[in-house]
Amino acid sequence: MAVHSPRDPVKDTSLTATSESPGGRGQSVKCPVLRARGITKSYKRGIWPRRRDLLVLTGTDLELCAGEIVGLVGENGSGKSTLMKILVGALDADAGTVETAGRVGYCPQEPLLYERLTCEEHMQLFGVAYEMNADSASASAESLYDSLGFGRWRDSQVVELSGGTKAKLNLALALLPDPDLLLLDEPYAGFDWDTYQRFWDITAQRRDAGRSVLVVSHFVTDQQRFDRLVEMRDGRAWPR
């Protein structure tokens, strides 16, 4: 995937770079998996004559390799969903260039789901997006079930589930393809502490198969399970 503006096109937008893991875990790995340049996004606000421009975003810069959980945090309104939006490509950017290496998984703040569909229906359909085989979507689908602890909901429509159970399907949908990077919108927010627990394990075991994980969060509790934190700052990206 990648984002650019058209202002300045980029035409060779894949990561090949290869080094060393983060960690010393000693993977031979692309690295970055994820590189964000001079993004910039500004909204327009008001009515005329008092219509002026928000600027949201002046310029981030943001990279994540291989083996990493990177936590990008900061005040309310200060970018950060925006920026995650541009990174996956839901939203354009006015200027700056994002590349990504490998299968991206998505997982918003808002679930996204069809509330007539069950959880089982979802994850059949969003199979299909993946490009999936049936197999491999079916056995990935009963892993996250299990490790999620929600298998028992599979038959439900989503309009039938607690707001939690919503939220781990979510999380779910995003994880179905094993994706090598994975970049998560305030993912915990409606969990209860066992789901919160759970999360963190299939966290740290992504970590240690050379997966990328990005967790955007208005505030951090466990700065320990990072790997790094970056904070959105004055419309930019700043290491903490």
Contents of the next structure:
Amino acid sequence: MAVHSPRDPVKDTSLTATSESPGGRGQSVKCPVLRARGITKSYKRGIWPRRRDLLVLTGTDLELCAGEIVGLVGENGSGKSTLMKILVGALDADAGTVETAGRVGYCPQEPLLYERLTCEEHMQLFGVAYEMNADSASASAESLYDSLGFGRWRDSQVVELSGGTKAKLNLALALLPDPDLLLLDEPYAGFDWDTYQRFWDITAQRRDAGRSVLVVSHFVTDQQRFDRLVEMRDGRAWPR
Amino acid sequence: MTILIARKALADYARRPLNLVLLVAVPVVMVVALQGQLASFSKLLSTVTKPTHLEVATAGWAAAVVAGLAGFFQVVGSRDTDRRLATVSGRGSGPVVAGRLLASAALAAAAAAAALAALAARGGIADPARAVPTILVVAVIYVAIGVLAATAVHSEMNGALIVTTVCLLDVFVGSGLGGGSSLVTRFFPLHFPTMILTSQAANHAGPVGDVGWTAIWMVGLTTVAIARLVVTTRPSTHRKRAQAIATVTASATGSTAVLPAPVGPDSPVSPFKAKPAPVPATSRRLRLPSSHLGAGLLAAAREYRRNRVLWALLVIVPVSFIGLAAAQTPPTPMPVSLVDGARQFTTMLSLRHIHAAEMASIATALLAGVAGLFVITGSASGDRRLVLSGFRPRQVLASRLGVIVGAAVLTTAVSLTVSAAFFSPRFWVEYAGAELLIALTYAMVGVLLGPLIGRLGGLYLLLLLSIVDAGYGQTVMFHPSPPGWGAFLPARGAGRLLLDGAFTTGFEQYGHLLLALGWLAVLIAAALATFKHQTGMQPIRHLSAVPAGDRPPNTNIDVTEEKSCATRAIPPKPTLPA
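Could I have the structure of this protein in the form predicted together with the partner chain, to go alongside the form predicted alone above?
Now the full complex is given, and it begins with the chain already shown.
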């Protein structure tokens, strides 16, 4: 990966260059799989005549290469989740461009699920959404039930699940299509220790397979698990 | 602590804009705006003869609605926190429950005060000695009902619907508008209080009297509500046992520090028994179809089917609204203006039949609207994610609309079945078609209101609209023709078709059919635009050369393959600061 000056925001450094994937076991990859440039976003706050713009993102640049695990950190309210929603298409930016390559999986911070559908029905429905065939969706779901350890709840409706199991289902729906780029917004909140370890095992396997992962977190405890960290500050992304 | 909890509960109530809107709007609508219609209705049914008596009753009903919802919202959102507070304080549930009761009493007083203020503003309080205490008692009864609902259900929407439905039945079918003669309505909470408010003497109160029964209702419901509050806020006895085990364990090992034991389903010393998990065999459910539309439709249908409150309403509302209302209406002949064979004429029809037909349209509008509201708002967040995952917004909308249309058909069928017990329409196809048009129209109103003003706000506006539009706006019970102002409301066309189908043999209402279809088309277009705006994001296009669905999970992809990028360009906004 290109080296960024600590004082400079994350810039477009290797858009055309072929670089070595940090975790890609020596495979040569084309960079990047995600490229965001000049993202700005402001929210309207207050009621007229005291209505004002709250500027959250002021021209954020970010890119991810294949086979890279990147942590997006920052204080509460620094714009991490806003940026994540813009990257995934859940929120419109005021200006800027977002480019992605391959399939994108998204795990939102709050589980966005249907209360009265079961885990299995979620897997099937999102399998159809991802245009997976029934067999591969089923195989992927089985693998995720096993690896995240919530197979016994497969026939339970979401309204009957604990917070931790909802978080597992939330993550599993993002992992279901085996996406090239995985965008995770505070994915392990609510996980127990075992599940937390399994999550990192899955993430490491994905990196080995050349997939990319962007993890949003307000703090990072296991810094060594990331290939690099990007910090949101003053509405921009800075290398850390 | 008790005072603090009560103060915080009241502050929480005041911070919720919907509460304040209801506190002002409900008394104004019921006591001032709708009072004339309600008086005409009551006079027609010969229940309350003096308009001033009904004015006092409407104030009581307004207090009931506001108090019931205030009691419900005060408790439903704080159940778990209250239990936690009772647990950590070490003083049990007593102070917490006392705080809630204090807040409930204050909310009942506020509801009664708002209703009395509206009554005073309208024309003064004729008999304060009777009105003030009785309205206060009505508010206490409904606060207790609200608290009871909050201790029984977790969903705000379902609970609010339950409280509102109980209140609607009490008002529209109870002793004020429905007459005090029915055996069934004597068991309604407001039966005896309404008798007092309308200065009617119930000849079935026995030695206890109307006042005595009113007091029994108030004390009884309050006692049950307190008991339920104690149960739902009481600290778990399991926790004490777990601490005791921890103490013994630590002492046995010779440790001087008594540490709290880890408790929880997986703890070795946990006294909890983990909830038995379902059998992890293959799924019991049928597979979803492979097409987006088919899978979305089936998933949406399953979600709707599993909402028990909607099923309960599907039975309770038609049976009570149509059945009880028609059963209590005298078969008095009424003049009604109709068109048959291109000839307009006025004919005498049974008031009971007219009432049954009109109540069917209100019940249908209400139920279909609620179905539209529930379906569209209950799935909003999941739908956004589904769109991000590959569904197109129109596919998601089509599956939601498919379920809503199914719900409208089901609602229509139930309403027709119940109303058929009281009269037989002369032109069934037109009558059923009109009912279906009302159902579809109001289902779309629900679909439109949900994203615009939220679930609860949508529910109350829907309730108001269905009663004002499908009820008073299209009624022919007061005059041979419906009121002129109702022509501007969505149910006018279908309402006229309904009367035409109910009481004439031919079909001449082409203009009203076009009007009804026009309203439906406009509402569908507005609902489409709203939904598109709600979920209208650009799903990321899949440009990988190898579809991920055909790959086994977590296999190495050929990362040397050059990938093309899907670009989402966002045009700059010139108004942004530099």
